[in-house]
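A single chain, nothing else alongside it, follows as structure tokens in the form predicted on its own.
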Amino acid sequence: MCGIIGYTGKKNCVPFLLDGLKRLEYRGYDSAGVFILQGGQIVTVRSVGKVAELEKMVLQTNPKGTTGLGHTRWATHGKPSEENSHPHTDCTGDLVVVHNGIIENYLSLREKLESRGHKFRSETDTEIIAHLLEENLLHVRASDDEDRLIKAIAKTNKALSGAYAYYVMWTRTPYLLAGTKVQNPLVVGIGKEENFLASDVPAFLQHTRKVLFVEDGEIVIIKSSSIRLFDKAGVEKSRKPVKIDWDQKKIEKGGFRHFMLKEIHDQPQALEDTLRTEREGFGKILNLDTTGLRKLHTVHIVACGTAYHAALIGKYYIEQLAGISTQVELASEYKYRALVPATNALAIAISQSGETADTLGAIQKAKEAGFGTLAICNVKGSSLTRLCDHVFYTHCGPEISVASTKAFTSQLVALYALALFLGQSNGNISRGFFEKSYKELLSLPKAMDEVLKLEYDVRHLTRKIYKEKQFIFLGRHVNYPIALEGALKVKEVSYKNAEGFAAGEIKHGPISIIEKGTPVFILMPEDRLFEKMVFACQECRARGAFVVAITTKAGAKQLKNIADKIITVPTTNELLQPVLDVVPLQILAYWIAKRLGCDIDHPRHLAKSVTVE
């Protein structure tokens, strides 16, 4: 859940650490710290808090060097504070760590090593890590100190249990940086006489796109001039390095206030980008034949967060146009259940950042039940992706909001499209309808474009119902997932009660918690199910609710007199409906947490990527 960038090259690496910082704080905020190689010993700065905190530290001390680590914090064992604030250091102080995970061994570890007469710091299980190198730097036989690093790394991850990524800076290798990691994301800049280690690619994508991704297991080595990559065992290896091909100004916030309104008004583009696949044969991403894919008889998607409400709505996509049965399951729940094994299956996960450690173990255990495995992710190269037998990327850029939301429309198109190609190579659908539904399909982001025309109105309306101490969003069908969306998102960024339902089950005992005035979103597209919507709505007005609906043009007509509010959105096909009744509650989230003054892009106590469990 932490954020860590390294620099070593020709040039003060302090401008490059808190720059760095500032681009990875969606991953954790509660405490930073910078430690920086000067003069042949390791100069430390810490603060609690932003990393705006810890710059205004760093101008104070004015540390200098051209090696050094920065690391924000995310707290998972002990407290925010500045004892606990990375990094930490072995009993001798010339060692120091930062990480990113958990250690689940921990406190048998540390019990151990505590008998052998080290002295901890901290309530963190990061500090383990820094004792236990310092232990078997001691114990390993090398030809040289960096030599001796290296097995140490490998000899200290057999110790560990857990999920993590490490980074070490030791004073006798000097102008070195390592890193490893399990399950943990840890990704190699390579630029010109300077190299970087981070958590991710935005941290350093200003400096250089060329990028190596680091595998379970694998200890890296960076100079300035040199990259050196090794197996569990400590064995030498190479691998090609890749190019990243994000855009800088995409991870810039444009103009907007957040992060989270510029990636509102990022949507067209990013469903534009995400459908810009291959229309036909598209059984080569997930390389079946026609005759592999008329096999196919079942579906799980895996998926937490937003991320599990898209696989919600993936689910009626998939059985309505392949005819496919499909299952949808909590990633952090699926992994722990009995999965009876499967042939003719497939395991689809669903994660923006392909580092969920929920999902990344329920994957394998439906590999492990012989599932054939598709991830529906953004990042290339990241866990999910290599883990995965195949690949559909949502080419939707950096998303750095910690609350998703064109993360979310762009999985939504990628499930729609892999159901309609999946529905024509069984035959579930006819050429014809294949063809209609996938122009609908292109027309979205053109349709986007007049949602986001829509906020002018949502803003207002955040002005009456801001302050209200609940919220209740109603849906049915492909909306009723939107419903629980819409909810997540006022929960996430304005920290107000808020909870979504299925339209036709208020009735079985939610409608009891509406009081006068409290604002009761309905999601009533005029379709089959809009006669059922209607009588929700007088439901709901009856016992004083404030009722918004978000209908179609069609729909808010018959309206007028039911509703206290009408957003009108454009309508296509009744699968796609949600793609688009979305983005209101999106604004909406956003201008109640505005006018109630909440950290949007950074909320409390919540990291962008849940890389433990």
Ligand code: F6R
Given for the second form:
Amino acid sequence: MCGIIGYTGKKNCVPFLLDGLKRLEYRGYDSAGVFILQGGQIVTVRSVGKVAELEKMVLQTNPKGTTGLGHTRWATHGKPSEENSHPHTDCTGDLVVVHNGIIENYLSLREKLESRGHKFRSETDTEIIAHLLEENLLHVRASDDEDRLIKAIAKTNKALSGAYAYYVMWTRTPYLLAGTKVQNPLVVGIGKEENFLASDVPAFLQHTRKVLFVEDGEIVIIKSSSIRLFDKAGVEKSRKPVKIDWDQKKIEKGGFRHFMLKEIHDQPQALEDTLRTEREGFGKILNLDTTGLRKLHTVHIVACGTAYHAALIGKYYIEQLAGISTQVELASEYKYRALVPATNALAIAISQSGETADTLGAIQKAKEAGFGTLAICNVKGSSLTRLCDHVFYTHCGPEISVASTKAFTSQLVALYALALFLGQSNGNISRGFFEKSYKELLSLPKAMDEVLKLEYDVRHLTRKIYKEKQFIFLGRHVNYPIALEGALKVKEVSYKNAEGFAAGEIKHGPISIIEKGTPVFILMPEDRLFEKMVFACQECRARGAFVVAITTKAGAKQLKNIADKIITVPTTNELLQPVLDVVPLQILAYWIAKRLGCDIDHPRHLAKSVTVE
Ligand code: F6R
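The structure above corresponds to the form predicted on its own; please give the structure of the form predicted in complex with the named molecule next.
Up next: the whole complex, starting with the chain shown before.
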């Protein structure tokens, strides 16, 4: 959904911009550009494709300046072409705007602006912001150019509808950058004699960990040694910066070829970091209103994509451990259904980024219907964390790969702990059961280390199957969402057709797609459903499938002549088993994509945070 970085300071901004763009590339990679104030003029270098292409062009033109902006685009309006690449300028060319998000009323605004003589050079919604600012700069009353810019932005925002963050550079105020946002992220990095504006913290993390989160409607002005914040009416206000605890190592590949593989291997640490703070975290959250929680009789969970798969498993956790009726819904669907107003009800939103537009819309709806709200989120200060009554942070560090891995398993441990705490506070589980289960939860990082040792085996397996035209995943109960997640992982990074099904459903239709040699991955730990899964194995094999069983040690012994290949994962309790079972599927997706030569960290058509509906 576009990545933006801005720098103003004493040094040449170009290396800061290029490095920041590379770190934001997960947000979009259709085209990229940098725009630098050089000798009172705005110099623009832009190219279609990834930041590497832009870098080549920058080397040729060698622009220099101490204030500049960079943008990497995920196309919404207008195809990925040079004229649609950012930045966009007003008619004078003295003002540039870069933008992330969507301006919903851009067609009507464009018509009006054109009728007033503005000349458009692109098909984008961004360009209307530049022309609106051009007009408003002429019409607001102000004490100086900086004041004029702030007032013009406030006035422009009143005309815009949609979710956006935009950044402005103006030749009349060459020492500053301005930014504003509504439902899209905008963070300020506070350095020494240099400051940054960006869509996400990794863009400047190697230079500063001191961060200021800008809120909806606010306007921020950064100069090399000062930051000014204004409310939507243009009145100055202040906010304390926060210190981000992510370190530089967490945003590097650390010897791995791709972030996806690195993040798969980060999982033991991610779980440990999440669990370390979890007990205290949920204790604090739940103590806020223990009586309310005792009465809680409905939980709704909303999320998208991989986080939705975590939510599906969360339902099993909360219903089984806390005895509370739980509904899970795709956030994009939840927003548009009739919601019965509720009391004693909690809505949980799960999101790695905390910026997913659909999830934000869904939790807002639940809030309006009287639900208490809890965010399970990985990004401090993100929109979701500000919207919800309570926040529980997963601590898996920045997730850079577009395909989510460590955020998913961290969300699962968070949900399990939540269910345990709820069950304990409403008396659904005993103290002894709580302690035993919590111990099992704490043993997961070690088991995760073990499961990662399967990489060699899984990688070897992909050599045999990576050219197959389709992949099927089957699971039951808590492993059904893992089948969905395995299929999603394969689809998004290798572009192969992959489907996940509830094992009991295949005979109701899906079995017909099995052909000779179709790889079918069956999640079948040795538990009370094991025998039923053995039937599924046999049904698929009888139709020519190449059956891979993902099982535990006790299951492996029984599957010798039933599956074509057995992958043995460590055993934990039935509800936690999916946390381990998903790992071989993540590795599988990675290695299929790697063998096919796919751009794993930047899968086609995708972006990491989906900040538009
Ligand atoms: C899949 C993936 C997406 C995200 C989804 C929600 O690997 O990354 O499906 O899970 O877009 O994103 P968040 O969790 O940031 O709300």
